[in-house]
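Here's a solo chain for you in C-alpha cells, the form predicted on its own.
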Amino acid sequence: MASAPREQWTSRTGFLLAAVGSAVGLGNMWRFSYLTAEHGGGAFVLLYLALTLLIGLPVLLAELVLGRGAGRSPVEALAHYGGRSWRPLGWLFVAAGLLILGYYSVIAGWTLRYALTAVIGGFPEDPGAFFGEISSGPAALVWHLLFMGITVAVVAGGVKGGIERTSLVLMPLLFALVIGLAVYAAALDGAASGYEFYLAIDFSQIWSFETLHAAAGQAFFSLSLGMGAMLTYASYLSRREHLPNASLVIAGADFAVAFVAGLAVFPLIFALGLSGDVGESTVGALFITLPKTFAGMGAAGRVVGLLFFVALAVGALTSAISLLEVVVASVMDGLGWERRRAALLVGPAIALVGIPAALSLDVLGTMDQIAGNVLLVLGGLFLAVFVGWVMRDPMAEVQPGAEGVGWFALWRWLLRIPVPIILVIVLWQSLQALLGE
C-alpha cells in the first residue's frame, strides 16, 4: 500500500508566517519581559540579540536543512542522515516538545481567562489574589483543556487547511496588536522611565554567567529550537526554498516582536508607578503587575488589557500548534497513522501530561526548568554536533535555492566550535541551577 504524498506549504508566505508563529509566542512577552527585568534590562537585551545571531541562527538553519533535506519529522530525519543510532536525538526533540506543550498550554489558558475577564467585568482590584485563584486548580485545568482542544483542532486540519490558514490570519493580527500597544504606551506619562529601565545597559551584567545562561535559554526557547518544530515545518518545504533568507526572516521577526513587546510592557508598568513589582516572580510582570496597571487605567485600561491578552493568546496558539505538530508528524511518520487520528490521540495525551502543571505552580516551574533550560539546550547541542561533525555534506543540502551564498563555511564552523562550547557552558549552568533548586 503506497503512502500518501507528504503535505506541502502552498506558499512561501504561508511557511514563513507559520515558522514565525512557532517562534513568536509567550516566550516573547511572558519570558522575555521578566528575564529582562531580572537581568539588567538593556544588558540582557543586548546579550540575547548577540546569542540569537551567534548560536540561534546557526542552529535554526541546521534544523531547516535537516527537515527540508529529509522531508520527514525529527526521528526519521536524523535516521535518514545519521543512521538508526541517531534516532534517540529525534525522540529527545519529541519529548521536549511534548513536555513544553504540556505546561505551555496551562499558561496559555491563563491568557484566555484574562481576556475573558477584560470582556466581562474588567480587571480585578487585587490581581495577585485573582491570579492565585485561576493559576492552579480546577479553573486552570479547565482553561488548559480548552486551549489544548483548540490546538488539536487546528493541527487536525492539516498543513494547508489548518496550520497555514490559521497563521495567515493570526500572525498579521499579532503584529498589529503588538505595534499598536507599543504606540499607545509611548504616549503615556512616565513612559520615559520605562524605556530607561528597559534599554539602559549595565555592562557588568553582560559578563555574568547567570545573564548568559538566561539569554541563551531565551534564544532557544523563543526560536523554538532543540524541539524539532522548525525541522518539522521545513519538512513540508520545496527544495528551492532559500533557507538562509528564511532563517534570517524568522529570527529577525522573533526578536522584533520581543523587543517591541518590551516597548509596550515597561512603559505601561512605569506609567502607573508599579516598577517595584516587575521582578517579583517569573509571572509577576505579566499576570499580576500588568493587570494591576490596566485596572488603574480605567476604561482605557480595560480595552488595552483585552488587546494585550488577545495578543498573548494568539502568540501562544501559533507556538502551541508547532509543538503539537512535532509530535503528530512523528507519530504519522513512525506509525503510518493519518493526521486526524494522530492529532486526536496525541493531543489528549499531552493534555494529561499538563494536568500536574495545572494543579501546581511549583510543578509548572520545574517542568519549565527541565524543558526550557535543559532539554532544549541539550537538543541544540547534539544537533550542532550532528550537522557540524557527523552529517556527510550539510553544505550540499543547504545550497539548493541559495546558490551563490558565500558564508556556508562560517555557518558550519560556528556549529562545530563556538555553538557547542557556549551550549555546554549554558547546559552546565542549567543543571547546577536545577539541582540546586
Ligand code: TRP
The other form holds:
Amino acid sequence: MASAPREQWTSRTGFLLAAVGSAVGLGNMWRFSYLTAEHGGGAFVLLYLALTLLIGLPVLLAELVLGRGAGRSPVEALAHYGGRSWRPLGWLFVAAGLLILGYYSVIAGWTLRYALTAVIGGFPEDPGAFFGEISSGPAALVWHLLFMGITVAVVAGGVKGGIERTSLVLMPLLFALVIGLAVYAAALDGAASGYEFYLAIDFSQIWSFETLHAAAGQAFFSLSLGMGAMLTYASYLSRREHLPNASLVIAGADFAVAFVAGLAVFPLIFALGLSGDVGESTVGALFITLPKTFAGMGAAGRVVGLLFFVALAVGALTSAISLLEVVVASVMDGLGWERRRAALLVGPAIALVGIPAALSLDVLGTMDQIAGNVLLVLGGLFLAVFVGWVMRDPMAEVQPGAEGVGWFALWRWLLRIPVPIILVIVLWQSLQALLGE
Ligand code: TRP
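The form predicted together with tryptophan (TRP) is what I want next, because the block you gave corresponds to the form predicted on its own; please supply it.
What follows is the whole complex; the chain from before opens it.
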C-alpha cells in the first residue's frame, strides 16, 4: 500500500497550533454561546469546564497516544492495536467526519456571508429576516460550496505546506481578534449585566441531566474528540513529543478561547438590552442577536462585526481542515491513493452531504444533535474502552518524550472506569432527548 514515508509536522509549534486550530472553531463561539445561553449561563460554563478536565483531557490523550503510536489514520490505527475487528469503529469515525463537516461547512458559509455583508452594505436592520434568507436555500448552498473549496485546497496542500502553514498564520490572528473583541466589549455600557449572566453560577441548574449531556457533548465537540481528528494529527508526530503536555496545552487553549469569546459575546448582547432575544432561535442565536447589536452601534458596529465574523470564519477553516483530513488520510491509507486525488474526491462527497443542511435549518440542527451528542460521545466511549482495556500497553506509547510523568496510572484508571460510566449515562440521555423530539 502507501509506500511514501509518512508526512510529519515541521515543528512542535506547528503541530500544537494545528491541533489547537482543530479544537478552536465554531464550537467555541457559536455552539458554546448558544448552549451557555440555553442552559443558564455560569452553571453551564462550570460544568463544561469540569467535564473538559474529567472526560475531555483523558480521551484527548488517548487519541494522541493511539495516533502517534500507530502512525496511521484511525481505521488502521485501531486495527494495529486491537485487531481487524476494530476496523468498523474506524469507519464510524470517518462517517462522523463526513456528517459533521457537511453541516459545519454550511455554518462556516454563513460566517463568510456575514463578513461580506459587513464590508458591503452594513448589517441589516432586521437580522432575523436576513438570517432566514441566507441560512437556507440557494444562498447558503453557494457559500457552503465556496467554503468547502477553500478547505479542500488547504488539505490538498499537505500536512506541512497546507495544514501547518495555514494554522501558523491564522491561529495568532484568531487569538488577537478574540482578545481584542473581549477588551472592546468590556468598555460597553451594560457590559456588567452580560458578565453577570455569563459568570454567576446558579447551582440549581447544574444538577440537571439536560445540562450534563449538553456540556459533555460540547466538551467532545469543542476538543474535536470522538472521531479520530486528534488521532490523525498525532499520527504525523515524532516520538520526541511530550504527549501529556501537548494535551494540556490543547485543552487549555481551547477552553481559554471559548471563555474569552463568551466575555465578548455576552456583554455585546446585553449592552443593547437584547438578552430577551437569545432564546429566539438556538442555532441562529449568534447570527441574529449579534448583528442586531452591530447594526445598533453605527459605524463602529460595522468594524467590530466584521472582525467578529472574520474570527469565526478563521476558526471554522482551521477546524474544517482537520475534519477533512481524517477522511482524506483514511482514503490515502486505505486505498493507497495520493493526497490530491483523495482530497479532490472526498471534498465533493462532503459537499453533497451538506446539501440537505444548506436547504433546511431543521435538518442542520438535527445533524448537529446526532453528531455532537451521539456519534462523538459513542466514539469517545469506544476510545476510552479501547485504550483503557483493549490496548496492551498504552503507557509504553506515552512514555517516549514524557519520561517521569506521574499521573499515567490515574489517566488509565479514568479511561477504564469513570469516563465510560459518565459517557454511558450521557449517551442514554442524549438518545432519549433525540428520540423524544
Ligand atoms: N472542535 C471544532 C470546533 O470547536 C470542530 C471540530 C473539528 C470537530 N474537528 C472535529 C468536532 C472533530 C468534532 C470532531 O468548532
